[in-house]
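Okay, so here's just one chain, in structure tokens, the form predicted alone.
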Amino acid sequence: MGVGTILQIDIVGWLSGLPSWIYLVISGLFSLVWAFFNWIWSIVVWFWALAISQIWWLFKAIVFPGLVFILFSIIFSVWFTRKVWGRVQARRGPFHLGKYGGLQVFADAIKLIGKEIVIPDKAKRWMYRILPSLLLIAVLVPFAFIPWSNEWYIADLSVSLIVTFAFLTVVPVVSLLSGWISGSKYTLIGGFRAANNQFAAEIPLIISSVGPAMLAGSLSIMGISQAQSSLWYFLLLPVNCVTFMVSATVITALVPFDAPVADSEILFGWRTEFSGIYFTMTYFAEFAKQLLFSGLIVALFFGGSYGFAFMPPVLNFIFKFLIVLFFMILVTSSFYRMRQDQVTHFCWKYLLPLSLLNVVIAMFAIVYVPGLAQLLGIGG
């Protein structure tokens, strides 16, 4: 071919090789959609797989004795707690709304949460509205690991006891910083007794918890239940019932260590400033804490779901659930508010060595009591 040569190119040849070419290309990007397509499809297949093998720990989860029905039982908690203080105090307690005025807390519900959402100017806003939902799931979340029954509870760790009380410490750090952010100095003094009240109340608590979990061999609640299928701890270790019950009543700021909230003295605390469904959240996250401590107190010290042969094991932790919420609900409609430095004073000075002497006595007795420990399932 020589220099000045034209390229010549065949239109013919080209021109009939063309359907070949483009029949290639759409096969070739039909086999990529169909490759992709089957990826995604294999992805939903899995989950598929997935929340059917799922079901039943999804429908625990969600429904018993998960969300749903933690949720009404804190609305019943309500309505149960108004009815008891208004019988204790001579008076109806709710009545307009339903039977019983079994509607009332829900009509309130209604109107707080349709209350406007006023945020103080000095608040810092972004926290003033995470706080309240933190506080929440921090207060529901251990409700996971409460033993209804053997078949009936959402997770069992070997370590459930110690991430209970990790949640639970959560709380008077939200309560103190829900205090601060708010820019007011009612719900910052608020906030400082909140976490004064866990302070004095913690160590208490947990030492109340060590009797249990030292009988059973075991930092799981289900374990600790468990244990309990031929002896009750309430047996072994009363004075650390009691001790468990008034520390968690001082955690839970009730009366009468509801300085934190104390209406009469800081309008309402670390609270005042929250409104519309803030205000509801913390409202209920307080009903929620006396709800996981009334289920605490059946698992470790009154057996769980075992104790009454003739009742289903759901409902032999229920009904003892129910007495158990009953009575700190007696008790915190009978006397009057203490002072900070007097909730210090009763929690280091009496609950603390009570609940260190009721542990040591009940080492002593499964050495010394003959039978005792094979009872108690831990050996000679």
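Note that the rigid core is defined as the largest set of C-alphas that superpose within 1.5 Å between two forms. What you see is a predicted model, and the numbers here were worked out from it, not measured in a lab. Numbering follows the first chain given and starts at 1. First, how it differs from the form predicted in complex with the partner chain.
- Positional change of residue 350 between the two forms stays under 2 Å at the C-alpha, relative to the superposed core.
- Relative to the superposed core, residue 45 undergoes a C-alpha shift of no less than 2 Å between the two forms.
- Superposed on the core, the two forms barely differ at residue 68: its CA moves less than 2 Å between the two forms.
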Given for the second form:
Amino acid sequence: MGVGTILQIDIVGWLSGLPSWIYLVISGLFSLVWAFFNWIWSIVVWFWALAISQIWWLFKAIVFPGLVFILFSIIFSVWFTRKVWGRVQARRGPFHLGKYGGLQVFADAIKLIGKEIVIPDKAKRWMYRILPSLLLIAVLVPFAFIPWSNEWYIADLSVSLIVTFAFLTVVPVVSLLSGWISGSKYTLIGGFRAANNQFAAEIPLIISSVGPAMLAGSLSIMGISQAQSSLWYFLLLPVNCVTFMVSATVITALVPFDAPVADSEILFGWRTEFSGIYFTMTYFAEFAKQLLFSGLIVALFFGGSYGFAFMPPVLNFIFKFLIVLFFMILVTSSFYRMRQDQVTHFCWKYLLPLSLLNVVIAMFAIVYVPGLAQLLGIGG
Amino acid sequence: MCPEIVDEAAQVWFGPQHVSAHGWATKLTIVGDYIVECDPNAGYFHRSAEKCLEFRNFQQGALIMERLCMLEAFLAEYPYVKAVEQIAQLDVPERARVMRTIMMEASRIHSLQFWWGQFGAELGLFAMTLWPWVDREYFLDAFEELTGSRHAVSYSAPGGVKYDFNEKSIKMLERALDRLEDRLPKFRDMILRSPTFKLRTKKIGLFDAAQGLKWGLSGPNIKACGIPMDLRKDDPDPNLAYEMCDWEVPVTTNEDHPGQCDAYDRMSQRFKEIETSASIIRQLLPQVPEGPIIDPKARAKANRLPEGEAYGRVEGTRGVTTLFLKTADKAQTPYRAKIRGPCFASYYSLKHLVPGSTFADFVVIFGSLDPYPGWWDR
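Got the form predicted alone; could you also share the form predicted in complex with the partner chain?
Zooming out: every chain and molecule, the one shown earlier first.
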């Protein structure tokens, strides 16, 4: 070949090398996929080993005191609330589906999930879709710290009480945001009222829980509950128990303090524009919150799993838990609704001093009466 | 209002689909949590009843009237019947007069029970809604036994009543009264002494008698101010039997603010109304005389009326209910019928009552005036 043919392609040579080219490309891609698969597989193996080694914990987190149990107890508490309310209001409550209407709640949930989701024009769509799930997560996570018994619990942090309150503080933020982004004035008013309720009752709530924490010398809910093996703190801090329960009612926005979702004033408050599955989530979150506070009250004031010796510890806890839940439901069905400024007034003027007073009295008694702490069997 | 406030103001339509707006729309201008302006808008419930009356004969007209307010059907149909009787100059038999009065008072009780349950729901206690409604069922059963219908009773007719008392209907009425008298004192304690009820209703929607009369309020809303203004005493109707029994006009006077009434006073006033009505029925039931229940020639006489005009009125549950009827000579239908319902005045008095109160109190003020939309849109 002479000069001037340098630019010509050796088409035959190129064609002869084509299979190896294709082989190279395919094997390169294959090795990439293979590496990715190996990576994923290693994670699976690692996770599986972890799961097998932690199978007990996994069972607890998912089945018994964990997700499934909590979801079923939410469904139970919806049914229980409707039944108790029905009895209080001179009617029968649900009774058509299942025994004593037990399947009614499942039917309602299926109906709500199957409903069309209508998002208002003025709503921020992605927040509208995210916020209800966020709310449910924020309410469900603290259940990990509820000490159903010394064996049946999911997690135990040294500061689990504070973490629980931190998660609960997320709830009014979500309520306010969802009221804000729903694009309606009624939801906005409801959102601000939800924030107002939290603002009113959070300080009495936390101060009421200071008493048990101080007597037990621990910020872990597990530790506080174990410290009551000889004496329930309800007997030492009766006023604190009551203030805790009332503030819990305020924060959960149950009647007399249900201004955030006052149906006769602002329709359904910040939940007005939610429909279908989103409404179901916010609705379940409210009941989950009610359950969570019942659990906290039992763990902090009613001796956790200690008390009735003839029952296993878990049943002990659940029994007291049901009693507290029943009491909360009963309270919600027997008062007129308070206005939101009256709620704030009530919480700051009565609940806050009362909760402080009991803590201070218990503190002085322990410090100045020698031998009292040993006598009562309390640490801290 | 200073301009800065107006800049911050938001307008909220309260209704017509709102659960406690009962079917009308009120435009509220709110600043923060306070209502600075209230703009009632009637017209969402218009059924052109006055025009309908011009196309119905004098037997049928009362049926239109009772559909304006199903809760006080016995009372609502009466002004029309009264006006027709006045133009046709019909005599009502003694028995019919007493029976009419008894049923009107029973209707008043049942209407007030309904209102009070509804007010309980508006204040957030749903149990207080259903408890009086259970008692109300007994009255409805008695109505059904007497007239065959629980709500659309169509009882009075020109010249008498349509259905005669029988043993069973009297027994059912007495059973309803027994239950009412048994439970009313308990309810009074549960409501008027409830701390949360007092919190929500004391000093809410306060107005004095002069204002109330200027706005055209009547009935329990005025009597709660301490003024015994009651048509049953002030203008004794010859076709009714209120003079046969011994009763006083119930009034409420509050030492905290004499001559004025708030939502709490209106609630306690309505309890007194129920008691008075129950005592009137108790006194009249043994006094029902024997005789015919309707003038046999009444139907013929009311077929074509002579030219004339009449003004039928009655002390309804919510205030004075009147009907002006004008007839042309030998006409089968009225030339003009003009209805004056008591709730139009109470609805538009919100314009003066509401500004300055909080958004949450709007429901309380509104509910405490006992509104019924049928009475202002007709």
